[in-house]
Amino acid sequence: MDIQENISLKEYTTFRIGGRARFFAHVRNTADLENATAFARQKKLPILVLGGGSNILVADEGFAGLVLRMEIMDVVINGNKDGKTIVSAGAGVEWDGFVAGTVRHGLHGLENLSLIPGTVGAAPVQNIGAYGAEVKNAIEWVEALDYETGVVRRFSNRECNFAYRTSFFKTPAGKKYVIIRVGFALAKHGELATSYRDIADYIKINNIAQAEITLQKVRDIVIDIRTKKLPNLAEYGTAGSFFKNPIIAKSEYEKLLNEYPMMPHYPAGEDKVKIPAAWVLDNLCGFKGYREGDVGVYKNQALVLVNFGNAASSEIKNLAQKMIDAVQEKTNIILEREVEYV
């Protein structure tokens, strides 16, 4: 396979920020992946796996190793299990296109995750979630290659060790695996999830009758909500939601409620609640629409940092830290990043 050298990574990330990769390979099948990782082992190079480049911030200095651009594009129906249809997709398949296909085939399970940027291979890594759904609830298995040994392994859902915006593949032991494809268990006659506040409010405001709420309608609603809330990637450089929603003890939340009576929350397990980070960043810290030169916060969503043109990665990092510090000062909560620094 062709290993390229000194390739700019700006064009391969949605932030449109970053220096050059020392080596770069387009991975279109398992053989390409095996050859590329063998090259990295021979040269003792670190590896960076790129899908849609939507959840990373690449340093201005670039990456002094081998970047693998995952372009494995197969989508296959693998039969049925326990009343569900098993559909597998290659790591390079564009996520929203895959979701659209499952909806067209009447398969429930991914519709609330519509319009999330990126590729199928990235979905399990951080257990993507939105509007009351997480991808862990649809994943049957994950096939991945150990780039240190060249051995391919299939992980069950349980072995992926999914949690809020994380998985085994984000741990030190899991980072040596490159995801090849993912198998999903989807229901032909599933239950539609419309109770999440944004979706429920949308249905109420737009007077949508219960009989109108189909699988495709839920997808359309999610797309409309996300389109109004998030920037157009054709106009702005962004990695989407930059921070996780913090999960804190219920007792901590009750103390904060004395000071901020309007602070919303969601249940997050026994004696824990999830706080919407966007609400804190907007209502308590005033970051929505904030701008410093070519970096800023999107006007419609305080969780989204934006490159308005020629921002440097260091400028994004500085703004992110300013936001973290402001939230900690107001609430004593320390925000965690969703976006990975490379």
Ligand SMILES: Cc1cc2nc3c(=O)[nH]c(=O)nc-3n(C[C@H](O)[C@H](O)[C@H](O)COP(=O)(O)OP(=O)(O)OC[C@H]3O[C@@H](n4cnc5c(N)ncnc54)[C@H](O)[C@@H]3O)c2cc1C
Contents of the next structure:
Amino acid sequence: MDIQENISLKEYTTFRIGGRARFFAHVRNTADLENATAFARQKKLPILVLGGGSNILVADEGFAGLVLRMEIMDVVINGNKDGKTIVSAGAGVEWDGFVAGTVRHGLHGLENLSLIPGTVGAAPVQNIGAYGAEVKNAIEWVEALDYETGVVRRFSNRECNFAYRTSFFKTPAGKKYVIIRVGFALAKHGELATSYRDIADYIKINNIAQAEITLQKVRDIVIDIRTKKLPNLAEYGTAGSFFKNPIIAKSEYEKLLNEYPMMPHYPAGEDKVKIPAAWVLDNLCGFKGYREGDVGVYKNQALVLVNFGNAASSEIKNLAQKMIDAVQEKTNIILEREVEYV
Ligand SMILES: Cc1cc2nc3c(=O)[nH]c(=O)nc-3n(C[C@H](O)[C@H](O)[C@H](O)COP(=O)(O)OP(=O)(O)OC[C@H]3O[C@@H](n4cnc5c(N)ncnc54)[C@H](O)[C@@H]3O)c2cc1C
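Return one more block: the form predicted in complex with the ligand, after the form predicted alone shown previously.
Following is the full complex, with the preceding chain placed first.
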């Protein structure tokens, strides 16, 4: 396989920001993966696993190691288990194309996760979620290579340790695994999840009859909502939501309510609530539509940072820190990043 040198990473991320990778490999099959990781071991290089680059911010200095661009593309139906169809997909398969295929085949489970950018291999890493669904509920197993030892291992759903926007693969022990393919358990018949507020409102406003709400219709609704709310990647550089929604103690939330009676919340387990960070950034800190030169906050979503042209990585980081500080000053909440700094 061909290992390239000094490749600009800007073109490989949706933020369209970042310096060069010292080494870069297109990984199209397991042999490529084994060769590339052996090269990194021999040269003692750090590894960055890259999918669609839609959840990372690469430093202006670039990456002084080997980038593995995951391009393993197989999709296979692996039979049935407990009444569900097991479908596996290679790490490099484009996520939304895969979701479209499952919906076309009448398989339930991924429809609410339509139009999320990126690849299948990255979906388990932060347990992607949207519109009331999380990918953890459809994952059967994850096959990954330990790049320190070269050993391939299959993780069960439980072993992935999924939680809100995180998993084992985000921990220091999990970082040495390159996800090769993911197995999904999808139902031929299933309940459609339409109770999430944005979807329920859409159905009501557009007068959609219950009988019209099919699997494909749910996908279409999610796509329509997302297209209106989120920036078009062809037009803006962005990595989507920059911060996670903070989860705080109910008692903390009650104190905040005295000061901000309109602050929304969602239940998040015993004695905990989730606060929509976008509401805080917009209503308490006034960041929606904020702009400084080529960096700013998207006009329709205060969680989304945008590169309007030639922004540097450092400028995005400075704006993110400014937002963290403003939220802390108003609420004492410390926002956690969803986007990973490389
Ligand atoms: C407009 C927009 C909207 C978005 N909306 C959502 C949303 O609704 N919900 C949501 O959860 N996310 C959302 N995201 C974030 C992003 O789409 C997801 O996190 C997606 O899964 C990232 O996929 P990727 O292939 O681009 O990963 P990358 O950005 O390339 O990588 C992300 C992380 O995963 C690791 N990684 C990637 N592939 C592998 C692999 N094969 N093995 C091991 N590690 C790997 C990388 O090292 C990195 O740490 C959005 C992003 C954008 C730009």
